[in-house]
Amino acid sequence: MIENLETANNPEKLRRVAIDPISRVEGHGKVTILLDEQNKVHQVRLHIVEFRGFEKFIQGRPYWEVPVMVQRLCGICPVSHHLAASKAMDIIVGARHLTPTAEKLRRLMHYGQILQSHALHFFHLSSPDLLFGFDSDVSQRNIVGVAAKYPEVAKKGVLLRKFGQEIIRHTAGKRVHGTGSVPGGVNKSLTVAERDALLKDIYQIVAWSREAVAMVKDLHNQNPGLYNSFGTFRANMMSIVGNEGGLDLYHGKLRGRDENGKLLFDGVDYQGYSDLIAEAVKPWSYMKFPYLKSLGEKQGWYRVGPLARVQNCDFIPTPLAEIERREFVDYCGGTPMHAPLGYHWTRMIEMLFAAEMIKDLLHDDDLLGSDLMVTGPRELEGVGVIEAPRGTLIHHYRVDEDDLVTMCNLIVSTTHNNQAMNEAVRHVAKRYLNGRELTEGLLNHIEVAVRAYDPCLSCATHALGKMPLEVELLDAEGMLLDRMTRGSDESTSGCRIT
């Protein structure tokens, strides 16, 4: 929608362009762009316009309910919340070291989640842009169009996701919102029949994952000018890394690098994440803006997710994915890649890594074991961190002597990427929209920049702040008589009639 605005501090009339809602992402969000009469971009913002409130209504619930409750944040990445909450509750029940069976079943569940989520995002949500072009016909630029023109690509995407969901079903009890992980361990192991059914297909899944990496790599090589420059800006990066600096999406220590790849911190125990990270709140979004305390709010924001993880680790501990990581590093000339479209390449490398990890785990007889739970000295506070498909996920809880939750703080992957996504849409808007007559294809460039981060917007909406309020007055026939907007611009106080 486009409407005229008159700012309080500037008599110049600006047009407000709203992409509302952003399509092919999980959750609800919008982008607003302010343009002058020459179509010059004055302001671009990504707004998260829904509020979930999980951090508040989780309070007062028994701690053992939390791993099941919090996964209702999302239908796409519930396993990530399920496991992050379980890891926090492990600390509270004194289970700092799980049994081998519990640890490996959780890892299997998690890599099934990584596989299905990465396949969903790449094949269903992003491939229409990449295969047809950002400004191609909107009637073709969707998964139906992909299925019509590239049926084998669409089919493999569906089957990759299906296999990941089968992993989740066998380990968590259900494909969505299961109950397999509990404080101190898991509540079921695999049967021989379940393990054999998954082994039957895993080698094909690895092969298809390799093909997916090759496909996105070819897209980069065919059009390096676009893929290396689209929405590109320099940023810090953060993730957890495993033993000896290897890629580990389930457990590890926090590591951060600056825009040049230099280490900012390493080996940080995530139980003390609050000494490292602070969160700012803006009046125009329900999503917080995390930053590194040591660098301050203006310089301390960072990226998370596949683009950060693949470049933050020293190696990938599976052979095929490690070959692909090295080729990616060589492609970048040994310096960090900052192009948002690089997320697609690294996301497929991670999908291959997840497939290889699943293959190795399915050959481990510990998955069939019966030693599922441990306990130890009770604690009243715990932090669980996991690398969700979209990036680092932090769950932090306190409980009282009656086992009831008294405090919950969640910093989800998309929240970590909040400032980075805002930077991406600003860069894209200024490059592609400045001075041009707007078209649907040009506006889709903005959405492409957001989609590269694979945002889960419903997961990320936790800051109850001063979101903009828009009130419309309609007559009995539904005609607009007046509209009032409050708080949509930090620099403007009071209300504006538009």
Given for the second form:
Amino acid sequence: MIENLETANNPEKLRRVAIDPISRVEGHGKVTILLDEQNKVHQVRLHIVEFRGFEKFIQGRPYWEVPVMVQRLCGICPVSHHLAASKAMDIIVGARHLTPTAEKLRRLMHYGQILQSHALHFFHLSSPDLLFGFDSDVSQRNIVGVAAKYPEVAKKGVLLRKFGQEIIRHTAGKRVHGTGSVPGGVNKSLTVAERDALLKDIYQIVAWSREAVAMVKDLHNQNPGLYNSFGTFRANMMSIVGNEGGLDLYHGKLRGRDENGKLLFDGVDYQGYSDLIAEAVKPWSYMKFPYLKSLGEKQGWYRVGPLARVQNCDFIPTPLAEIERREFVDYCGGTPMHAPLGYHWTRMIEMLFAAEMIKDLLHDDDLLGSDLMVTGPRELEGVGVIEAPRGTLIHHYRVDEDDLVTMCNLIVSTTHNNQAMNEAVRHVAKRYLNGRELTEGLLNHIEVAVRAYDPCLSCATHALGKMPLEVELLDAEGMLLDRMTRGSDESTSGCRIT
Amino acid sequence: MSEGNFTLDGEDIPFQEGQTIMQAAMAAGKYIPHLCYHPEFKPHGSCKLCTVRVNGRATASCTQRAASGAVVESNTHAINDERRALLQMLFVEGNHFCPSCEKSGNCQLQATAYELGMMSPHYDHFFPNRPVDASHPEYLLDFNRCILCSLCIRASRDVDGKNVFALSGRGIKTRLIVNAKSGRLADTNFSEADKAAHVCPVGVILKKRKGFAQPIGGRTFDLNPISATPHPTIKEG
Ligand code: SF4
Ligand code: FES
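Previous: the form predicted on its own; requested now: the form predicted together with the partner chain:
Now the complete complex, all chains and molecules, led by this one.
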């Protein structure tokens, strides 16, 4: 941990630079940097204003409403919240084992969401940086620029995403704010026509996903110096893994590894997550900092998401993605990769895995079944965990005997990665910004590091297209020295943080 | 029984002595937007959504008797503008979050808003604070969505013979209450078999643990607009 960059010794003597996007939906992200006269970096902090109001808001509401209501939390991965809440409510209604039809439809929905989210993140948000360079011409460094120079890449990105959305529509009833998953199961199965419509395209989707992995792999191989070291620091990692240790993004047990890949814990039932994880509060950030209780606040923080998951599992249960995983592991020489840019590679391996899972599921006639719901002995407390596109997502509820929610605690993926993202930003600031005049291109390096984690604040960009942003440079007295703004039409130069 | 005719938006509508304009229009398969009217109960005339112009004068069609030769206007731009404003006021007075409401797709308020092309609530939301009554083991009351149509009151009183529900307060403070000292549904003689359990046009009186069991695409107003199925609850009741 670069602790000395978390808090500067004499902040009053320093200049402050803020990279401050204004977002509306999920949260508000901001990076502040304190510099001295020589532009030496003294303090770097990533602040994300987390939306916690929901936990209060949901109290007093009937439990069966929660899986639908939680989708209002986030415009980007509503399906992940829909499913995590449903899994918690399965426990409440005593449905510890769903019918095969229900379980497989939920998996289908989830892998559809993974596919669409990973495609969106890679093609729309990250490919401009990776294809053109972090400090390339800002007017070109966007999806429009990619579409002009690499039209095939942009087109495939759009179609991959669209396919994922179609899966969501067929399983949840709507592309956004669907209702497909309910406590104890699902409310609809697929019709033959719906299944066949999806089957028609899935082979193409698998092929394009393979190409996407090949593309990131090439980028990585062409510039290993940059890709392996950019913002790199060592960290623990956590995810759920499936029963036999295979990659499973829908259900499993919690597993953690240390920075050398050694198991820290394994096979932990997530109903007891609160024995494993605590959340630290820091005075300068609204977002909490989760850590493993056994290691303490200083040593116990960890990474979640694709980079953690692909390295945490023992194998990937689909053949093409497993080949890619092995190649990735070989590339790393048997030790864990800690480079943030490795997220892109592992994210695309996961996208291929999701495509293959969808293909297998679509060949399973259980998807057409009619046995949709189960119930059992009623419980008063339940935890639901899912591996959302961005990482482990924890939903925890208590429900009273009258069926109303009395307590809700959520730990979202971006919160798990809070410390890790702060570390990444500090490493990049130290390596690239120290002692130099700030330019848009340099500041974009910071964003590239944050964006690799695909934090939920990037969600706002998904929704709005382009995020208005303000960067302020203040002197030691807080006087405004310089100011750059970029409107939502991207007319003025400035920087983005997404 | 003597009969007659009036015109509704230029079309001849036959009626029988004693029928209201609403009844005659419905019998002829014509839809006049309404919320507090239900064919099985005495009209209440409170929501004013069914307002039409009879020979130029505005009046509630659910309470106004049909008269021979009358010229009735309903589906006009000006009248529908007023109806949209009434709907918008209903939306902002309560807490209606359609995307996460289990009555969505089966709700007459939502369906009427779609029918009349209401695009936004327009007015500022009141965001009233109305706790849910979940005391009854089988039914839940979510007062956030009550539009004070009094259908449950009429059903309980006139059909069930019970008086479980009543309106209390005046003007903007009017609210629905239940007939128990504790104020809780569990302490009334309400039961699932009551007519009152099945008449709410919006999402207030709800069977517990059933929300969202019906998939999107198969709900009443997914299949037909409200102008084609104005009273889906009749089947149920
Ligand atoms: S609870 Fe329903 S039926 Fe009763 S007054 Fe309110 S909206 Fe009308
Ligand atoms: S339906 Fe006539 S006033 Fe409500």
